[in-house]
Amino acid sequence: MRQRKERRISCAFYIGRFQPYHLGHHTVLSSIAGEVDEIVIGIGSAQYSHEIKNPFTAGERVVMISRSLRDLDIDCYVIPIEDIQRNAVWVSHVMSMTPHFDLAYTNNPLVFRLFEDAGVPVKRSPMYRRDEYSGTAIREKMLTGEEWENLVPDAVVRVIEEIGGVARLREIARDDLG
């Protein structure tokens, strides 16, 4: 009997807001990198910045991710993707903004469904200590002065320091609350 060789997916897509990029994201991407030859990383809600929920610009997030993935030994493309607020055409919008991919990874039920409905193979991405590695929790720690640096790659700490990200977030929070 002839053995079938399992076909390796050549390129996968993974999307997030990455506000900020953290060790949970990094662990997921490391896992995906073991299954594919290339990864397209979509920075969702790219049009937002300087808000409590979205303090970092798309460009800052590109730098955070790109610097963090230098040692991953896989080709990665980091692409900002603005929201279009039209679910029926969202997947085609994503595909028009990115290199070709064969598979999408997500845990967002809506995103999963949209890719599935568009005929794109989709898998749930592995979860890694989701309660600890959360952009919301990390931003809250930045606001309250708690230690957050151990929750993100060193490259992200450096980017946030370079841009004055914690001070920006605190100023935005003060403006929003007061």
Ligand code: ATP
Given for the second form:
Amino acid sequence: MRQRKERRISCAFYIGRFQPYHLGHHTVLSSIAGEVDEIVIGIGSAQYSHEIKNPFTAGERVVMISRSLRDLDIDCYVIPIEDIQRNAVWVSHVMSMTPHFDLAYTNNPLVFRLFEDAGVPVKRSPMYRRDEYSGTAIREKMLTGEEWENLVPDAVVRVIEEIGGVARLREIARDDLG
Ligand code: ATP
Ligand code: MG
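Complement to the form predicted alone: the form predicted together with adenosine-5'-triphosphate (ATP):
To see the whole picture, the full complex is given below, headed by that same chain.
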């Protein structure tokens, strides 16, 4: 009798702050999408918003990422994850908030090490055009009025326009009102 082989669904995890989600992140996820069946995307530092380094809320970042990933033919779960100041239990904290995943992708050395120490298979993801595809560089362009729209997916441009994201960033970057 022929044995029927059940094919297990493989699921990958990827985390960032996504302030905002940009084409570097999107290129990494597009490539991971070719290797697994599902992706869990963790939105790190989820509790922060309205700060120069963290202008967007977790909910706004969920929408940016979910809409951008619609054109990738893959099931994704986008999960906000608040920081905890305790690296030794950070992987358990992540897992308490996410669907099960089989492996993680990152190029952050600390995240790599924490997954490795927790016994989770982890692969290094490559960097793409890091000088331009960088949250810090994009926020700086928003502040100085340079073009940033070509560095993020179209869906992210639309979300940032809808929420008045650039005006928010400029406002929180101003000194106290005199
Ligand atoms: P910031 O400058 O605000 O820290 P960032 O561009 O580093 O933003 P994060 O959200 O901090 O983006 O990073 C999430 C993950 O994405 C990190 O592991 C980071 O190394 C990776 N990443 C960031 N930029 C790129 C890029 N251009 N190509 C591939 N991966 C990237
Ligand atoms: Mg970063």
